[in-house]
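Shown next as structure tokens: one chain only, the form predicted on its own.
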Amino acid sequence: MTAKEKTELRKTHILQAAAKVFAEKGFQDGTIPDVAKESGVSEASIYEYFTNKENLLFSVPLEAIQRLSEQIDFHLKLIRGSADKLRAILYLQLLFYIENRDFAAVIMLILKQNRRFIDTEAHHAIREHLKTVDRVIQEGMETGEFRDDMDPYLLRSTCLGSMEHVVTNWLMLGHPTDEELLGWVDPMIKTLVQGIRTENALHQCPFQHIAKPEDLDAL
């Protein structure tokens, strides 16, 4: 392993530890010493990468959101139909939250309330990630699968807003369960798609033909 790879690996460990500390204790109560203990590095080592605790917090989502975007982009290349693509995005996003619960807690319960986060590189990466949904909706409008009199931004907000509401309950209240959380994918997408699909698309490609979770897992 090269020196650069070791440096990046140590940084990743610090970010993972920070996500765990902040998810469990919150930003106010979580401390740099806590992160140092969790990551197994010295406080001085943490400050080599991050100027302060807030900078560390703001850095937590960047690597994770880039990884999620890469996963979604890969799967979308293998899927035809905008409704199927929307379902894949939602399913993969929820699965990612389940597999990275600390990251989900930092994003949903801490960073969404911090106005200064808006000016960070990580927030820019999240905005770019969300544009994938806009592009899929726009694609559906252009191909005639979706009605063309809808606002892609509002449709994306409706879809992801519903998901965020369910995820927040999952994080704070412990329900739905992980399995039930993924079970929300079809009802949410079905509700959205039935409202925006054209009659022709509904006739040609009924919703029940949309890819199932096991199909995505096999990719």
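These figures come from a predicted structure and were not determined experimentally. In this text, the rigid core denotes the largest set of C-alpha atoms whose superposition between the two forms falls within 1.5 Å. Residue numbers count along the first chain shown, from 1. Compared with the form predicted in complex with the DNA:
- Once both forms are fitted on their core, the CA shift for residue 178 between these two forms remains under 2 Å.
Rather than the form predicted on its own that you just supplied, could I have the structure of the form predicted in complex with the DNA?
A lone chain is what you will see next.
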């Protein structure tokens, strides 16, 4: 028992080191020797826990994503209103990124780009999480809180894309600060929910002349 726990601890330890190294240097520039140094574990030992360098990379977000997912699922049960649920998702996700910056960098900057990541258990967990978001959106449409004349996938993309864009800039440029970042959740949600246009502009949506006729009905 203690032996197994010890092993598990060591593994976590290596994963944290890997997250830091990969976050700082990227996957290819971050080396196994780097991870060994950072974790204080020998190179050979890393291969006792992970079959591969890539396997190590893919293992970095696994546990974290699951934890985040569970957390979100739990909170969603306590919230009524689709917009509020959306808000909670973004909030918790941002909070998680802030508290686990290295993981965030690995997920947002490195894994996003790796085609093989898609076949991974971690990516499966991400897709599960996406389903949750989809469910919230679906629910919002069904209850009439959200428009139902929009592509749900686009809606999701808009929500997540906004956040990811902001997070990526935060990771790459160090802007804004952690606190400011969290403070942006509400404005972000507000923008998404209310839309850009003013009330006056409500009935003269200027691009509609390009849209297909059936879109007009949707207004």
